[in-house]
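Given as C-alpha cells, the chain that follows is alone and in the form predicted alone.
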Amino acid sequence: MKLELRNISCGYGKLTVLNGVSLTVDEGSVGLFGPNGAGKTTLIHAVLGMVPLQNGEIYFDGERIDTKKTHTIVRQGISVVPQERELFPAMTVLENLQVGAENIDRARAAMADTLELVYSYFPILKERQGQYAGTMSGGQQRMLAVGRALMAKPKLLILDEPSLGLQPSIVHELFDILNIMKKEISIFLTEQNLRESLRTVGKGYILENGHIVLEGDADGLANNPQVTRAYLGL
C-alpha cells in the first residue's frame, strides 16, 4: 500500500488552501500535524477527489486517483473517519457497523469476520451492540466511528483529528488501540495533538499555512527544538 502525494496544490475557489505538498504514506502509521487553518482537512478531502487540484497529482498503489470520483477512490480501499463521525444517530451500532460494508463487494462478503475483528479492537461496541448509536458517548461514538471504516476492510485507514472533543484518558486508550491496529492496517491521521500522536506514528508532517516545513520520523520530530516549542509546549 502507497499513497503518494506529488507537489499539490489546491483550494476552493480562487483561495488555494494548499501549495506544492508532497507526502509519502506506505506501511505503519503517519501523521500529518499543524494548527487549526493549516489545511490539513482539504488535504484529505483532495484524497478523496472531494476538492480539484490546481495542481500536482496523487497516486494510491501506483495508480493515479486525482482524476476519479469519490467512490471509486473509496472502492479502491481507503476509508476515512471524517471529524464529525458521521454515524446514523436512529440506528444501532451493529447497524451503523453493517453499513460499512454494504457497498463493497469484498466487505460485504466479509463482514461477519471483520465484525469480530472491530469488536476485538472495540470490546465496548460488542457490548453495546443492540444500542442507538446517538445516545452513547463521544468517545464511544468515535470508536464506532473507526469500526464502521474499518468494515469496509481499506487498505489505508485515514482518520482526521480522531482526538478532537475527546477526554484525555479516551484519547490515551484511543491511541493505543492504534498502535494495535497499524500492525495489520495502514493508518495516516492529521492531529493538533501531538504528543499522543508521535507514540503512534511512525513518521510525520509538519503543515503551517499550506506548506510542509517540517518532517521526519516519530523520535526525530519529538527532539526537535522548533515542534517541542510550537507544539508540545516545552
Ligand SMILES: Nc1ncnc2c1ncn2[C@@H]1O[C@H](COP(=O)(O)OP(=O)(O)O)[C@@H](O)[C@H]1O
Given for the second form:
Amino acid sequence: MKLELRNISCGYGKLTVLNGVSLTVDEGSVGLFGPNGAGKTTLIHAVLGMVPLQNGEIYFDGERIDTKKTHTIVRQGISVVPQERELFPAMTVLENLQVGAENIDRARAAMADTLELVYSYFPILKERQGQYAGTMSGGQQRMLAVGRALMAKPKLLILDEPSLGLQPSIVHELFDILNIMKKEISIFLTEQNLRESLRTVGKGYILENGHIVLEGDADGLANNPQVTRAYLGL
Ligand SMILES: Nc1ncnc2c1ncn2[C@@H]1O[C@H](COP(=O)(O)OP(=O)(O)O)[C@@H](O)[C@H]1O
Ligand SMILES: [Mg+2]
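Okay, that is the form predicted alone; can I get the form predicted together with the named molecule now?
Entire complex below, previous chain first.
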C-alpha cells in the first residue's frame, strides 16, 4: 500500500487552502498534524476526490486517483472515518457496521469475518450490537465509526481527528486499539493531539497554513523544540 501526494494545491473556488503539499503514506501509521484551519480535512477530501486539485497529483498503489470519482477511490481500498461522525443514529450498531460493507463486493463477501475482526478490536460493539447507534456514548460512537470504516476492508484507513471531543481516557483507549490495528492495516490520521498520536505513528507531517512545515519520525518530532513548544506545551 502506498498513497502519494505530489505537490498538490487545492481549495474552494478561488481560495487555495493547500499550497504545494507532498506527502507519502506507506505501510504502518502516518500522522498529519496541525492547528484548526490548517487544511487537514481539506487534504483528506482531496484524497477522496471530493475537492478538485488546482495542481499536483495523487497516486494510490502507483495509480493516479485524483481524476477519479469518490466511490471508485473508496472501492480501490481507501476508507475514511470523517471528522463529523456520520453514523445512522436510528439504526443499530450491527446495521451501521453492515452498511460499511454494502457497496463493495469483496467487503460484502467477507462481511462475517470482518465483523468478527471489528468485534475483536471493539468488544463493546459486540455487546451493544442490537442497540441504536444514537444512544451510545461519544466514545462508543467513535469506535463504531472506526468499525464501520473497517467493514469496507480497506488497505488504508484514514481517520480525521479521531480524538476530537473525547475525554482523555477514551482517547488513550482508542489509540491503544489503533496501535494493534496498524499491524494489520495502514493508517493515516490527522490530529491536533500530538501527545497521543506520537505513541502510534511511525512518522508525521506538520501542516500549517496549507504548507508542510516539518516532517520526521515520531521520535524526531517528539524531540523537536518547534513541536514541543507549539504542540506539546512543554
Ligand atoms: N467547504 C468550504 N468552503 C470554503 N472554505 C472552506 C471549506 N471547508 C474548509 N474551508 C476553509 O479551508 C481552510 C482549511 O479548513 P480545514 O481543511 O477544515 O482545516 P482543518 O481540518 O485543518 O481544521 C479553513 O480556512 C476553512 O475555513
Ligand atoms: Mg479538520
